Amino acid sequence: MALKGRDIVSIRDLSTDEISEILDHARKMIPVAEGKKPSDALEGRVVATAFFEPSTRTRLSFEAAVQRLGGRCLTIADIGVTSMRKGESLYDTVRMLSSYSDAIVLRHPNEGAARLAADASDRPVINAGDGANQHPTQALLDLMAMQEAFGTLSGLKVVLLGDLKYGRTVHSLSLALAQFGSEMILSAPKALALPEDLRGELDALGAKISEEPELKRAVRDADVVYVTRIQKERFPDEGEYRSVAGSYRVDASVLEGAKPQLIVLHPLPRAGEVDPEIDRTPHAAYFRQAFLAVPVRMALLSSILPPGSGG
């Protein structure tokens, strides 16, 4: 019950023990996520999913999680059909949603929007991505995919590849990996390097970090390659985007010298940075990773809104 009523705005909001507890809970939820076992853990609950930025996996997996647990969703999937188009503030929109629901899942293009929402709401707020800042529940399912493959998170060598500057999934995941003592190898175009403030925070946590821009060398001793899309929508300047577009790609030749047990993860969608030929290899774990979003979000929601905690 430690998570009861809590906001989850950043992966920093969760201790190592709490993350481990969520992952343990999520493993037990897999049969429910597969439709093999019923659950009424969220019976009578209403969760508002407010997505002011495009989403497929995150929105649908949250909604699947709520419904698999017997709850119901109020969904905003297009800012254009809300009163924000009339000039209503995000603060007021969230205040309204908190009066209609038991929890709010928010995605917004602006960094800090989830923190503002948490301040506005008297119901728990879960950050489903705020600009280039954080995506804590993605980090949880990324960790579960790694733990499922290797049985542990401690001591893993993880290549973080691609857009490390604007990639909110990497920002959350790197902080979580530091908590578990995993080694990180950063591989990115110079223009997309990890932000200095985040690198400083990771260093302060004692994270084991190295840099290897040459992809084949980075992958050689890795257990996990975590690939990210270059996010055109985050770039303030189109010329900057064009200078790095298509600058890396994971294909069979890149993985030739990799460990047999290496897994390739990707938060998806992909846009050419993982060759579809990888789908047919044992290295491909990104579709399993996408499925794990459901039990992980089920575990989190049922911990934040446990039965009998009021409505």
Contents of the next structure:
Amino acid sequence: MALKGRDIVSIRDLSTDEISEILDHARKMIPVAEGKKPSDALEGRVVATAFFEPSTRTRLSFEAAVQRLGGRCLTIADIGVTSMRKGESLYDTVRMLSSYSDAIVLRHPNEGAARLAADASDRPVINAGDGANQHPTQALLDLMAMQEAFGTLSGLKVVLLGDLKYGRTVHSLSLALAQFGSEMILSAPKALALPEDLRGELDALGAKISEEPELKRAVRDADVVYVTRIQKERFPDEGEYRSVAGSYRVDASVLEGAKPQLIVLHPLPRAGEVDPEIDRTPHAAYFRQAFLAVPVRMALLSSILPPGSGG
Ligand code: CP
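Right, the form predicted on its own is done, so what does the form predicted in complex with phosphoric acid mono(formamide)ester look like?
Shown next: the complete complex, the earlier chain at its head.
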């Protein structure tokens, strides 16, 4: 695979074949991710995880992936402990990190931060979320969760529910689903609709998209319901957030009449959009989805930093 040394800033950076290869590789990594099989695929490698926004899953699953593969991490989990607090730019910070590590995993609140970091860095940069823009590695694990459940991505009916405006995970995932020929049903409050430029890009790709704001109707024939949290932190003002807060929730009544094999996915964290009563049903696939972050990120890192490549 030609991923050696590459930046992954957007899901657009990966072709359909490359995504399929990463998912195949990730499946083989599951026993390593579970700690049942050793691997030294990243022995001697140092990966910097620089997170300037809160994270549980993305940072820790990247770090678990590196450590299970015999590598080491340099971690920034809080901007307050860095010299950015003294006014150092992101550009200079990333230049430093690139001289201390073999690859950088970056999360930042600003759209475009990962592209800037890739320009600043001599080492590969992986975007772990830049504002409301992109979260490409989340899309990979979302695809893996769907493929694991259904054996295919082609022809799946996927409801994208919730904050389609600010939700970076759906921005990456929708582009990937379009590549694989899945059907998308957009279900969102009007104020949280998919950005027009992205909708235009999906239409130009020939994506099969419909809209169904009424949740029960959207779910009726679906294979997957991909639920998102309203991204409160991205709203320009509190009033705008309050006007949509609590406007949707997946609970048992929503799933009455759904296909028995329907799965509910969520990038997590959840904040009330999925009733915990769903956790006990066969529809709940979001915790498995979160685990799949580890093999997916193992596959990606070991392809970007293959043994003997010297970084
Ligand atoms: N899915 C996801 O990005 O979760 P975290 O914000 O916890 O990393």
